[in-house]
Structures are given as structure tokens and as C-alpha cells.
Amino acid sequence: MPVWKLQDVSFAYISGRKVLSAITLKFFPGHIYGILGPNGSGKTTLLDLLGGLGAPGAGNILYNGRSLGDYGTAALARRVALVPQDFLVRFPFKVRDVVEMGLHPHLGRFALPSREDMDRVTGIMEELDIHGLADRPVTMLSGGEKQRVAVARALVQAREALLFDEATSNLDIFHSLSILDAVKRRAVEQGLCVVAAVHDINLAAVFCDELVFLKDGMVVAKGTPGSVLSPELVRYVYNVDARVGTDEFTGRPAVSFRLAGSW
């Protein structure tokens, strides 16, 4: 059974601007899906709908075979975690306190975290290289450090599914790879379903099992990186010239590109 099943899903804002049109997709456990497309193509809106932060104007979204709208906020939070594009914390909570917030959906009323819960928090903070920041106010962190805190909190929370909205956009190469490796390991070992909006095609080709390309709110291609990546697709979606080959170092598809007609 797919974790999410979207059937002819469309969405428009109150202004009437249509963002998504007739989206039909399935996302399965143990897989990482990369959602790609130019700015304004509907990537963030799609993730918001998957996370229950909005309802489709048409069509239906099923989560584990049941209408997503049937889940309450608390029930969905116990299953799905979201890492937003912009992680904003306006109060000077300590870093560890913010990461521990990922435990809250799983705790009963007035219940305290168990030793196992605290070990989970510590392990994830060490894995993402933020354990040394544990007592620092999150408001005093750099943008990249804050993003790693947001990912850590989501990994503490996520038990079935994880939504990433440009989660590595502010990170250096090492920490981007570390986070994606941690996510990949959980997909393989724990069956976590991951849907990630990404801009970096080459990073997506390395870590994602399948890619979904959006353009003007519609799915224009989906499949494994090797089956969908082509110069023609990249030109159509992004309006750039491209060359697609195989990277000898990673063994995965790699794309190089330039502005159409330049040089």
C-alpha cells in the first residue's frame, strides 16, 4: 500500500491562481522521492498538501489507504514530519529543547520523555553534528546550523514519513551529504517514506529513488533518475541547454547545463 496516493489533485488560491492541476502520484514506504521544477511550479504547495497543511480543491489524497482529511492534526503529527524552507524560531530556546520538540506528538498528556526518547534525541544530534550546540540559543545560530536543528527535530518526530522542502539549501556540501545519508539510511532500514522538494538535480539523482518533475503545476515526468533525466526534459522544464551522462565517481546520472544559446 502506498503511504500517499494522490488522485487528480488540484489546488488554487482564493485569488483564483491555480497552482496544481490533476496531480496523480503514489509514494511508497522505503523510498525517497525528489520533487523538482522551476520556482512557482507547485513543489511547496504539493508538500503542504501531503502534510495536511491545506486541502485540495479537487481530487483526493489518501494516507495509508484512508483520506488524509480524516486524520486529526495530532494523529498526523505522530506519523509525518515536515522540514520547511524557512525555519523560524523567535524565542531563544536552547538547541536541545528545540530538537526535543519532535517528541511531543508521541508523548501522552503530562508524560515525560523516556530514557529511550532522550537517547534518540542525543543520537540524532550527534549524527547531524549539532550536539556541540546543545546549550546554545537557537536564535544565535547561523542559517545552516538552524536548518540542521530543524532536520534533527523532524527526524526525532518522523516515524512513517518525512517531508523536506529545500531542507539542504542553506548547507555546505558536507552537511548536505550527511543529512541526505541519514535520511537514506532510515528509508532503507526503517521503511521511512521521504518526499523532498529539491533544486539540485545532481544531488537528487544521487539520493532519490524516483524523481517527479513539475512544470506549471502539472507532472511532466516521473520515474527513476536514469529513466527520466534527459537533455530534452531539462530544457523543457528549466529552459536551459543540458547534457546528461553518468558520473564515474557516483555511478549515478549527472547533468551539466548552461543558458540556452549562451557561450
Ligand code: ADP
The other form holds:
Amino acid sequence: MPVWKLQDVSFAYISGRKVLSAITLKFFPGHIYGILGPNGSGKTTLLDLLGGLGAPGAGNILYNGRSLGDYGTAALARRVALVPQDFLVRFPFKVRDVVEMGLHPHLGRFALPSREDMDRVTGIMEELDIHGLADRPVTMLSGGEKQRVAVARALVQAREALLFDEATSNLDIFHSLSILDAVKRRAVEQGLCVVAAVHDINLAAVFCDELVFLKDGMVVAKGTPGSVLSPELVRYVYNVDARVGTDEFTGRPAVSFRLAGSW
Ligand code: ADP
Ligand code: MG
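Please supply the corresponding structure for the form predicted together with the named molecule (the preceding block corresponds to the form predicted alone).
Below is the whole assembly, all chains and molecules, this chain first.
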């Protein structure tokens, strides 16, 4: 059974202007899905709907076979974690405390985290290379460090599914690869379902099992990186010339780009 099943989903922030149109998709456990498309194509809106932050104007979204709208916020938070595009914490919480917030949906009202919970938090902080920042206020971190804290909090929280909204966009290549690797391991070993908006097509081609391309709020292509990536698609979606080959180092499909008609 798919984790999410979207049937003819449409959404508009302002009536009459559809941001998503007739989206029909399934997301399965243990898979990593990359949502790609130009700025404004609807990636964030789609992830927010999957995270229960809004309700579709038309169509329906099922989560584990039940209407997503039937889950309460707390019940959904125990299953799905979202790393937002801009992770903002205005209060100077310590890094460790922010990561521990990922435990809250799983604790009883007055319960304290167990030893095991604390070890999990420590392990994830080490994995994401932020254990050295544990006592620093989050307000005093660089953009990339903050991003890693947001991902760590989400990994602590996520038990079934993870939504990533450009969670690696501010990161250097080492930290991007480390995070994607940590996510991949959880998909493979624990069956986590991951839906990630990614800007970098080549990074997506390395880590995602399937790519979904959006343009003007519509799904224009979906499938494995090898089956879906083509110069025609890239030109149609992004309006740039592209060449698609296989990267001999990673063995994955790779795309190079050129502005149409440039020198
Ligand atoms: P992406 O993440 O692919 O860049 P978004 O989902 O953020 O795209 O935005 C899709 C479209 O919805 C854009 O045209 C954007 O201007 C519009 N939009 C996003 N958020 C809002 C909002 N809160 N109110 C009105 N329009 C919005
Ligand atoms: Mg976005």
C-alpha cells in the first residue's frame, strides 16, 4: 500500500489561480522521490499538502489508506516529519534542544525522553556532524548549520515518512551527500518514505528512486531518473538546452546544461 496516494489533487491559494492541478501520484515506503521543477512550479505547496498543512481544494489525499484530513496534527506528527524550505527559529534554543523537539510527538504528555531516545538524538547529531554545536544557540549558526539542525530534528521525529523542502540547498557538497546518505539508509533499512524537493537534478539522479517533474502546477513527467531524464524534458521544463549522459564516476544519469542560444 502506498504511504500517500493523491487522486486528482488541485490547490489554489487565491480562488481562480490554481497552483496545483489534477495531481495523481503514489509514494511508496522505502523509496526516495525527488520533486523537481522551476521556481514557482508548486513543489513547496505539494509538500505542505502532503504534510497536512493545507487541504486540497479538489481531489483527495490518502495516507496509509485513510483520508489525510482525518489525522489529527499530533497523530500525523508521529508519522511524518517536514524539513521546511526556510527553517526559522527566532528564540535562541540550544541546538541539542531543537533536535530533541523531534521526540515530542512521541512522548506522553508529561513523559521524559528515555535513555534510548537520548542515544538516538546523539547518534543523529553525530551522523549530521552537529554534535560539536550541541550547546550553541540555533540563532547563532550559519545557514548551512541551521539546515543540518532542521534535518536532524526531522530524522529524530520521522518514523514513517519524511518531507524535505530543499533541505540540502544551503549545504556544501560533503554535508549534502552526508544528509542524503543518512536518508537513503533509513529508506533502505527502515522503509522510510522520502519525498524531497530538490533543485539539483544531478544530485536527485544519484539519490532518488523516482523523479517527479512539475511545471505550472502540473506533473509533466515521472519515473526513474534513467527513464525520465531527456534533453527534451529538461528543455520543456526549464527552457535550457541540455545533454543527458551517464556519469562514469557515479554510474548515474547526469545532465549538463547550457542557456539556449548562448555562446
Ligand atoms: P516552488 O516551491 O516550486 O518554488 P511554490 O509551491 O512555493 O513553488 O509556489 C507555487 C505558486 O504558488 C507560486 O506561483 C507562488 O507565487 C504561489 N504561492 C506560494 N505561496 C503562496 C501564498 N501563501 N499565497 C499566494 N500564493 C502563493
Ligand atoms: Mg519551494
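Under this definition, the rigid core comprises the largest set of C-alpha atoms superposing within 1.5 Å between the forms. Computed from a predicted structure; not experimentally measured. Residue numbers count along the first chain shown, from 1.
The rigid core superposition between these two forms gives a CA shift for G16 of 3.1 Å.
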